[in-house]
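One chain comes next, on its own, written as structure tokens: the form predicted on its own.
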Amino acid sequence: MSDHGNTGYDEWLDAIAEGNAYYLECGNGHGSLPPRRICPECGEGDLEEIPLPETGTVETYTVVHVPAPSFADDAPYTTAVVDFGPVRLTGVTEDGVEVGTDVSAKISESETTGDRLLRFERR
């Protein structure tokens, strides 16, 4: 990933790649994803890193056939929104997933740019 304003995001991807995925939780139990300095729901500034559940469930997905130029070589590909309990993540996933499929968060690379991507794999 480029070095423009992603402070915290690359570190989060590193944590997922190393098997130490996490999310941020405020004292009121609201989950969010880094980088954050305050809870987006209640504004609390004291956020703790909590291990991300190993398995999430696909809530919705779509197959992209006409991509943005930065994903031209990746198409067609499937993106999904996955529920990990306190947080929802959006990333690319394997073809053939369905709503309710259990997946885990991994890291892969874009065929177009070589940038790291959040990828979901079936459990």
The other form holds:
Amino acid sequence: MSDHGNTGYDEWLDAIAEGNAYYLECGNGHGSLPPRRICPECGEGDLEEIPLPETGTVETYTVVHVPAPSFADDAPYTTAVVDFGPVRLTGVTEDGVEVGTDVSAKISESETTGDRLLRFERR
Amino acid sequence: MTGVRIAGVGLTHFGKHPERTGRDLFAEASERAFADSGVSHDDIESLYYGNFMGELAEHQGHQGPLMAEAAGIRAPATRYESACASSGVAIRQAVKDVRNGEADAILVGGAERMNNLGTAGTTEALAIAADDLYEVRAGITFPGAYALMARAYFEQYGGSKEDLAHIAVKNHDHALPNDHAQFQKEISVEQALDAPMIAEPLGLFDACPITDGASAAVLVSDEYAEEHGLDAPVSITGTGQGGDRMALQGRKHLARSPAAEEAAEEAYAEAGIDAGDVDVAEVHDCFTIAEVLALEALDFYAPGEGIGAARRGETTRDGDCPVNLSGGLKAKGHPVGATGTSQLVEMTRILRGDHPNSDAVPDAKTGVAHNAGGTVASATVHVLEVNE
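And the form predicted in complex with its partner chain, for comparison with the form predicted on its own?
So here's everything in the complex, that chain up top.
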């Protein structure tokens, strides 16, 4: 693994950690996530940072029992895809969530590597 | 536009061969394909070869020329990488080249060495087919990604773990006579339901195994087959490819696979058939839920209806539309880069009548092979027909 960061993505994690989560929106109202220059839906190039809705809804989730080595000490853990309206996000979440549970996006750390991790917490 | 004939096919045994190199596996598969074809090595004009994780498993990039050398051909060679659909896209390129008159004889195939990485290493390696920033760093494994799709399917359409277990039982049953298969072992619904969880709701028996293996096929033009008096009774009459967003979170549907729907539509249109004309299918069941998504993408079932197909006995050996007579990825095994061509190999033999399960479909004339990459961000569908 490189020691270099990932411009665009790192700043996005910083913003979530500071309570200023955002997504990108093109002139036609399509949502996407950084790093991104072009709207993947329509090719529009003028993307604006828009505050991410505070609450999203769990659309699907799984409890992972067999992890990759980078999550060895985290397992078993729950991951979910959460619908925030203009975009969906994927992250770890509190155990016991259900489809339809309302959550917000936070930043935590992997127990295995200490790396920053998108985490959903119940509202 | 000339037609594309399958002149010969070959497979290695699919299973645990951690000490065998990719080049050795591919050499064996291609040797069998040549022996089956009657085509001379000298006549091959290109190699299109699928491999997914050779850099991680063998510290080996640039595998095209390496595999041409292993197969004993002197021709330009290109490696195709589209995750688990790597050799599906390689076949598609070969079909286009033959049709366009670019070449009269092409070797296609794929290989993957996986068991030398172990379970944790393979789990990590397979995950590179997902979005690194938005999925892998969020703890997504491949079983995890398909588990997310399975839960979304259950929520949207209904279905249960027991429905999925019937798919595993069926595919294990189909693999019993297939000597190329990793598992020639009967399992029960109860065993599948009691198996350890990998990523809920998917357990061990919902997942394909970790497999080493290779596959190859020699494709030729109609003219080449006629000039050389080849016995090549099966043609590829349709090819289609579809694409979707890389990460699940970017998809319109979490419980459908639009990339495969597009691929099927294109392949059917080229072949001039519809789903009702298909007698038998090999589909990409890397996880049991993936077979359900495939059945619906291929339009064998409406969305929400495919989940019960195995339980109802419709996709079993003696059903109306037998699916994965080879045993599928589930029981035959899934050496990622070899899988697309292996489906072509199995389907060719089923249609020719020399597959151990050909007796189940003695009148089959039309078969379909469905190969999916990642969580179906890539998909190819090929239609195979017995020449009239």
